[in-house]
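The chain below stands alone, shown as structure tokens; this is the form predicted alone.
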Amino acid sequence: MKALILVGGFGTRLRPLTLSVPKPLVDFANKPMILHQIEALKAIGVTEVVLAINYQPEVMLNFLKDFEAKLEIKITCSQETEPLGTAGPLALARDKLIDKSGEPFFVLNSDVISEYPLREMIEFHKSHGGEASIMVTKVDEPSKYGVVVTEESTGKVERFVEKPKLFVGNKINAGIYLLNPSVLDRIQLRPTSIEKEVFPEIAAEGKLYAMVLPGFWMDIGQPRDYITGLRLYLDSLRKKASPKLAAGTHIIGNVLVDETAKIGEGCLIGPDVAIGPGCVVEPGVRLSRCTVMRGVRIKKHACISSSIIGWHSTVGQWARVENMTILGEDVHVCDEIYSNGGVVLPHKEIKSSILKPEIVM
């Protein structure tokens, strides 16, 4: 089987993160989000990731020969000169999705995050003899997305209605489609989008099947969301009792430490908390509801929530970040400094309070 990840475009909601690498290499719980969903394609026998790119494909595909190697899986990218939305990308890549098998491929969209239930979506879509598969979600605020309205039994989907004002339904689009080869005759090459031009298309002849996704399911493209997200993700490991996560006096909740990473005494530490390879925590420092990356030093008694430290910053002693600041690759906040949300360019150094969100440049 085959798969293609829409990569897209430079992650703009994600800044300044996305300053330093493409969207799907920031690192979500220790690992670049695109390896989440390329390891769930591995386990369930995808041979072939096809990557619909249009910014930095040469970054991408020299981060991940490495993995193709360990996961032994072949990665290709498949590059737009100019965005073509959400399904111009798939007529692009038509020659490296359709082979003599007729077998269907799996779309998915890069900022997704779920338990990916591959599997069940094979079954599901063998089962109802249709065209297209897409997984649905289920949403307390529908009227924020376009609803997708089906038949309870079948799954069969009726129609789309796009932010409705009155309750049509709680179940929205989950980014994550199985598709027949056939499906790439009804896509032009141009700027196309797949949820409003081929979906409704192929709903209107009876042929595109919904399945409702089981357990959580997070779109995280942008700062709240990406926190609300590493939640859900680290809830989902403790519910399957994961020996990923950490245990100890000093932990409470659920908490990801990379085995390379110091932690000092007499520090407090979760719930929701993501610390990555080679950081070091000095003793004292208090973490809550943050992402800590890839080499990162946080010095004595220094407070942090609901914010992610990017790559090789420092956090000085006794300072204290929170309210979704966003400190870029190597930005070094001085001792005793307080940032209230924050969001600082890479190479910066804070030396005076940022005291209301504002973007540090």
Second form
Amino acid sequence: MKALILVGGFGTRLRPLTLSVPKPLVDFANKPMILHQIEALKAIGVTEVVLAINYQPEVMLNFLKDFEAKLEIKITCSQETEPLGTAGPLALARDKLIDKSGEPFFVLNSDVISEYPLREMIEFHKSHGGEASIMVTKVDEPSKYGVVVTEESTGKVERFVEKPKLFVGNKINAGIYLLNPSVLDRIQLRPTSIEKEVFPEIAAEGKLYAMVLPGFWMDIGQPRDYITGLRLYLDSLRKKASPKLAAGTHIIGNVLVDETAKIGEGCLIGPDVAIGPGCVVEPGVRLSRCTVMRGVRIKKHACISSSIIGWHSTVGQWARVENMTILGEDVHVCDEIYSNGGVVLPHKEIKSSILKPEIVM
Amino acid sequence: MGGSEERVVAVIMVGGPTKGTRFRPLSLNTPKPLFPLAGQPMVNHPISACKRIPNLAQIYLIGFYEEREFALFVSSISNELRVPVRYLKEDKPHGSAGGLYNFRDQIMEESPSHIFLLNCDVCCSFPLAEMLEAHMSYRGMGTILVIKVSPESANQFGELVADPVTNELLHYTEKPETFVRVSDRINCGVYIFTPDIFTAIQGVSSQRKDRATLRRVSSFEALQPANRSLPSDFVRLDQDILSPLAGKKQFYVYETTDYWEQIKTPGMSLKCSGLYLAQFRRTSPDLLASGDGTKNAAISGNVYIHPSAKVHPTAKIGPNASISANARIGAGVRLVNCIILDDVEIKENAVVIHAIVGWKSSIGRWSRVQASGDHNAKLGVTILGESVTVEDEVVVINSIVLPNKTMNVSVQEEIIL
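Compare with the form predicted alone: the form predicted in complex with its partner chain:
Full assembly next; the chain just shown is listed first.
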């Protein structure tokens, strides 16, 4: 079975992290974002994944060779020379997605994290016999997105409404699709939107069905949602009683600690924290609601909350880092510094406090 | 004076990628030394100035960038200017003098009698031939280019005192703490040395090595804070060579009365581009554009337009505008004090004032990209990174936009990541 992951462009919303690596390789819960999806696909028997990209293919390809070997799944890239929107890339990758088996293929959006109930989706798709299935998820503010209006009992999609002003429903497109090869005949090789052009056409013919996504869903394409997403993800690990979660007197709530990370005496870690490979958390450190990426050193007595600390950065002794502070790669916050929402580009040293949210270039 | 054995070598320090964060976002895609000022890469200006040195044998660029980032540039500039240029990559920081010492074998290859040391991010007239002449009359180890500045701005620089008659360097300290300044002259970052500078640098290295050994022997020495953490091969020109040797008849100064600026930020690069355009007006006016709005666009003041750029005749350009290769300037566009980089498209009736528009960007019709024009302020010059799109009728004021963004709403005083 095949799958396409829409990786798209520059990931500017996740800057400064994406100034160092392309977005799909930014770590989430101690694993590159795209690896979460590739592993979920591998688990249900997908043999080939095509990545639709239009930026930095060389960097991606190097990482992919690693994953290919470790996971034993074939990974190829389909590179757009001009942005093709959300449907065009499918047409571009046509030859890779269709084989003689006539099986449907998955399409995933790379910014999304969720439970990935892909086996259930395959069952759903077989049972309704339509041409395309999409996952939808319930949200609190449907007017921020495109709402999918469905027939209650069958899940058949009636229509899509972009950012509705009146309440028409609270389910939105979750960015996970299972499509029959015939869908590709509806897509031309030009910038095309799958939500605005392709799906409405299939829905009008009564051949599009939506399944409500069980479990959590988050678009982690920007820092605030990334932090919320980590909470949801760790929460789902807790529900599955995953052994990956850390335990101990110094742990509160859901915390993920890579086995190569070191945590000192007298620390209090959690809730909702991920500590990456090779990190050193010195004694007396308080961490909550934050991600600490590979190779970071947090010095004694520091306190970090609601922030993302980029690869190989350091946070000084008694420093206080909070309120959506995002440190890019190789950023060094000096001792006793306070950062309130500082967004710091790679290779910087922070020698004076950042009192209100500010971008440091 | 100027005998056939008197070969001269020039060394230009170009810096490196992680050191140049102040030049972002322009340095995110291009090494700072290759950023164009008045239509030519920043480093071209000191290189061209070096051509005026009699008996110039070789120019070395020393920096931390990867060799491949400079390979193309070095071969094309060597051909174009008919002067041998080589790029040498430093493996680790050695300090401003240590870097020179690190490559002494290559620098001394042709047994030069004099060595110029220039910093790439200095914008000035580089009166190198005159400096050489002055240096030879002083007969010291080195001569420093200096300039008078206003008392207010002098405070940002080191204290430099020279004898008004002999021009000997009497006193030099980096950023003194006392408020009372006796001198209004500052170090321009352009020097000329005789080869005994290498002996002086080696002296500092050995002394530091000896002190380190001594410290291990005596616990009192171990308490001294000075130079405790500096490796022995890290030698700074100002603190370690000029300061101790000032007043010992080793170093002299040569004063320039022309312009001088440091090119540390994108805002300053715009100012310096203007200074170089003014210089072209004096020395090579045929490099500048002209036009009166009939057959060609109306040109006001000093303007550079690359031969491959297309400018609509109804546009009005200048003063202080620089347009790079393949840029397309549409009808009715107004450009004032700006740098338009390669492949930019500016659509009809747009206005760009006090800004730098990055490579491949697109500026929409009737849109306005402008700033206050304060070259020193963080947001005083609007900077658009590579491939930024400003949609029709959108206004971007006093802002910095990182690469690959699309501006579809107007903004003021913002940094767009």
